[in-house]
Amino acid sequence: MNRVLIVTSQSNDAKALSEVLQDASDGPYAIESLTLLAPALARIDSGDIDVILVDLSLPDSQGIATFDQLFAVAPQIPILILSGTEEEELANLAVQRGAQGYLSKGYFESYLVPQSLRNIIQRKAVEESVFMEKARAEITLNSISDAVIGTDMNGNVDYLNVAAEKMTGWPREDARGKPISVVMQIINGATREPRRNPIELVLEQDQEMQLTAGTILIRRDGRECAIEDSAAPIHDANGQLSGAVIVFHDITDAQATALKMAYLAQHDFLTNLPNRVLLNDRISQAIAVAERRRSHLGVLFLDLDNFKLINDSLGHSIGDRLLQSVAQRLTACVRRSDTVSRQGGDEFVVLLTEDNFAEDAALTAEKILTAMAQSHVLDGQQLLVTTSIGISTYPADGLNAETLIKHADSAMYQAKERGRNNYQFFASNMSNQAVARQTIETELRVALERHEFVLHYQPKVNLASGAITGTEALLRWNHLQLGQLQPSRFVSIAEDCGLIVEIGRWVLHEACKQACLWRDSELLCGPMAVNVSALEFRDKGFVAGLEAILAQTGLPASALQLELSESALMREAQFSSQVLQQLHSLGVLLAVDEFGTGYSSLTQLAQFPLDVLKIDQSFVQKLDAQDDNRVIVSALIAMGSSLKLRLVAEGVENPAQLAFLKGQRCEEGQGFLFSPPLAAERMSALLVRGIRPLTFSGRE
């Protein structure tokens, strides 16, 4: 029901009013009357009036005036004139003010009264609905990111939206009827050239249009971004071509993050070299073009000899910062068209470029490991850290990245097994011997489950009385396949896979229950020497493990003797001494194990809380055909008697070497002259009956 307000004091037109609309075929409506302009008005205010008849001439409020007071409160609601032949002119004023229209008196029982009020109401509600879907796409288009720019047919801006306006620096109004190509001014962003705007193109051909890639927007300001667009025409409801509109956004955010994400996946994230991904890419590249100039390239691989002990021992904080530092002198090494990889973890892959002949590849081999050999420094600590390289050659040695990597790979192993700090061309022999060590290693892994690991023990003796002085535990591998392994096989591989710790742990677990049952069975077998790894050494849990082991076996701490190596220990020698102090007041005696190869003066050893030294066995071995030799071991011997340390001389094997030693008031030696290893039960037997008489050279 429509509700319609006759604001009038002529009775006689309200009444005329009032019959027609009740009688209306088209109604029904509800009709209210008033004569004064002020209860109108608060009547409209509170609502539900559809439209309004009102006599300009009122009681309270003549002419103009009272049109205006009733648009002001109510511009939503059609307004109707009431007015006389002599007041056309003002009715057409108010018309012109926003009434909808107006009707003469003397015809208000005419049945189209309520026809024109009918369309007025309707009017108006479609007037209505279409500005609420004009101001609602004004706030959609207000509210989202892309920008919005809308042309007549002749190409100038009629509409922005708030984005295009904070995107071109353009307010609406000072855009209105410019150029497009004026208000969105777009260049090449690699030629730096002019673009055509899309605009152009869609009110010339009547088509979409998108926007090339690559286009810089240059705002009011000068500033610019880059972006992406789309233009479409706009016809009329008769299909005719009215004008276009582009919406674009802005996407230098969306490409630096695209660059940042192609870059991270194609460079390791701790040194900023690229890794495999790109690195392979480049191989390839490179062999085309060396393909195509019938040229020479070189891939060196490189592996950080002990690394895993520094980054166990100080951190992976410092392991992190000490890659990052090698990858800087690797970078240094090498020519700009090179490029240096980080495959993971402590391997590294050169690729030179260009090179000539496989002496090119040695030379720069060489000039990487006279760099590596220089210590870094971080934290105040000097680090140094040597690296093994092999090296694989395009084409002798593989035709594809793949296998050229592979080969390297194959070649930097051999490195290693020849004492590492060096480099090795591949063969075609070694990649047998690169499978042989990955299935090692990948048995390694397991061989502690299926107990293939197994303890032999070597006597020491006094070389005075020949009485069994101590035992050293020695690690034996019975592989299913392979027989016995001794550990020079396999060590050096757990050591590189980081199994060095878990096995060294079984060992001396193994070897403190063997000593208690000796000791419990009352065999003099003496201290119970264990060979402990550098990394076991720096692992951060070895001194808590030994406690635990002590306590588990029940052995003493005086029955067990732990030996290092003389190298182990002069790397990081502040560590070293820490470690030791801390064993030492646990009661473990200590031993300097391979003593006279590590270099090392009688200061350094002086602050060491040691108990042993052991002569390496390459000195005595060549006792009987050098001097040289005899001049050493002599001062080695001196150098541990001034120590006030036991000496014990290795791999003492004939009479001849054994009395040199006795000369030279060596105390003790272990060798084959006087036992080999032995499984325990052969140990057992012989505590039980002693060594053969000295003068003995044979073997058991």
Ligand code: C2E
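Numbering follows the first chain given and starts at 1. In this text, all values refer to a predicted model and were calculated from it rather than measured experimentally. What changes on going to the form predicted in complex with the named molecule:
Going by which superposition fits each C-alpha best, residue 500 and residue 352 move as one rigid unit between the two forms.
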Contents of the next structure:
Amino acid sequence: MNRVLIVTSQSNDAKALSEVLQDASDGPYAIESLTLLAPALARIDSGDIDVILVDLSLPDSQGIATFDQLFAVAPQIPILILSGTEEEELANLAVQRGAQGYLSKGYFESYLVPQSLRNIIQRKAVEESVFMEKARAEITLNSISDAVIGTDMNGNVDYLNVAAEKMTGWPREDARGKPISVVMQIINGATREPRRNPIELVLEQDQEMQLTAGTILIRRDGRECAIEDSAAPIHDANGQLSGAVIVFHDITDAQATALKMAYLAQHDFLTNLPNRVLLNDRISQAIAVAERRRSHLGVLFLDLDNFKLINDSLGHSIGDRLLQSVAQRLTACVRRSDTVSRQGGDEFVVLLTEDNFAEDAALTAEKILTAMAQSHVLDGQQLLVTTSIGISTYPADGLNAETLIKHADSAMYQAKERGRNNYQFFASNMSNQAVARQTIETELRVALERHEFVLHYQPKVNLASGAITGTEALLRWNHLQLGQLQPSRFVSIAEDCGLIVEIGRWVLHEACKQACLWRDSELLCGPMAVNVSALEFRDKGFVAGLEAILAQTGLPASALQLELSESALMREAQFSSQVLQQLHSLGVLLAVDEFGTGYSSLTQLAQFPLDVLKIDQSFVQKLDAQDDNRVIVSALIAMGSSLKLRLVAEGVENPAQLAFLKGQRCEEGQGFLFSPPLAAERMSALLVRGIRPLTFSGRE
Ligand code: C2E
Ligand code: MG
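Next up, can you give the form predicted in complex with the named molecule of this protein, since the form predicted alone came first?
Everything in the complex follows now, all chains and molecules, and the chain you saw is the first one.
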């Protein structure tokens, strides 16, 4: 029910109004009537009044002042003036000041009175809710982080939310009425040219504008920020364009993140070098340029030699730092216009863009080999890591990035096969070899399960008596398609992919088992020698694994001899020494294989608990050819004797070599002259029969 307050000193008027309102069909109204302004103000103040009907001439207040006082206490309550005909001017003044209208005296009985009252009350309610809605919209706009600017249809600013004030640096009062292009100055981030404000386009075309990429906002104080924006037209109730609104936000941070992400996607996290993705891109670009200029490109594929060994034995953090150090050296070896990238693991690819002649690539490769020959000092340790390099050139070896990299990779394998620490140019037959290598790696993984490995045995012989003093187990792979493969075809591949550890364990087990059989039937009293590659030797579980095998097979430790290549021992002398001590205390015999090839010094060798030196066959075989070799072999034999080690000459193939070695007091030998490596049964037969003393003529 609506409450009506009638304020008039004319009791007739009050009565007439009360009656018409009480009878109203849309009623009922609760009517209160007062004759003075003062109590009326007090009544309004206590609440609940929905509409006021007032005669401006009251005993305690006259004229417009009456209205003003009422309006001051209740601006939200509709006020109707009760006006005589001669007072119309005053009533109009009140309407201008906020009154909702007036009722002319003499018409108070009319049915129109309740109707106007109803209209006024409703209109006020609608106004109130519009006001609330606006207030709510204002609060919302001010609490969002996007900047919002509204303009009229001429593009002059009529609204800014708080975020827009902050971003543009323009307070609302200053901005109001200014053209949008003044308040919101924008430029193209790339060209620095002023950009037309989207609001202007929206007003011209009367349609939404999508985001404009790369926009920079220049604030009032001259500072800049990257923004993303969208603008839309505003239409009035009739669908007529009445203005536009633009919404935008700061994307400086988002852009920085996006840039960072893009960088990470193209760079290697460890070394910061371009990665595979970026390299491919650079090669493709370089090819496009070289094609136009008819120039050449060089692609160098590098793989560190024995990196896996360092990583496994010294830990990944040292490995990581070594890679970083290598990355720096590589970068220092090339021009700024060239690209050094890391492919992953210990592989790097260098793109030489100004490669005019093949010699340029060779020069760079040599420079890299020289740079890498210096040791890296990490944590006070000196680490030496050499590298093998394969080179392919554009356009001779390939016309796209993929082929050039693939061919450089094949050439790199060739460099590895040629003894590592060197570089090779791609030759067309190499890709077949690389494929073959890949195939071998795949098949090696299943060879153990398929029982494709066998051991052959070669006797060691006392050079004076011809008696068999021991045997060496040598690994063979019975490959389904390729037939029997020698270790040179697969051991280095097994080392590169780490499979050698598992294979080596099988070899040890098999050799120990065989040695037990021969010992049980009293065919063999000397030791069984097993080759151990550096990688196995470095494996943490090596010593424990060996102990387990000895326990399982029952072979006494003293009947086993482990052969380690000289270079493998010397690579990390301190670590080698520890493991050798452990093995020595188990009672296992230790031999240095390929002695003479690893540049070790007597002092170094003397630190190790060694039993045997095996003189590398390369010296023995060249004995007849060069005098120098005679000197070397004599020196090696002398070194061995001074260290009180047993000496075994490897690769003895003819009587002349035998005679020389005997003359130098080398006690033992191994070689085709006595017997090639044999399968177990044939070796058994040889052990039974023996090798005829001194003649040593017949091969088995
Ligand atoms: P190595 O330890 O120096 O073994 C001697 C190699 O010389 C054997 O080659 C043997 O067949 C060959 N040989 C023996 N007498 C003569 C001769 O009078 N003249 C010539 N020209 N060669 C002779 P093989 O069996 O091909 O083995 C090559 C290398 O592979 C071995 O060199 C050894 O380092 C490695 N290897 C062999 N078996 C294994 C194994 O089970 N594990 C590991 N890690 N390496 C192995
Ligand atoms: Mg050996």
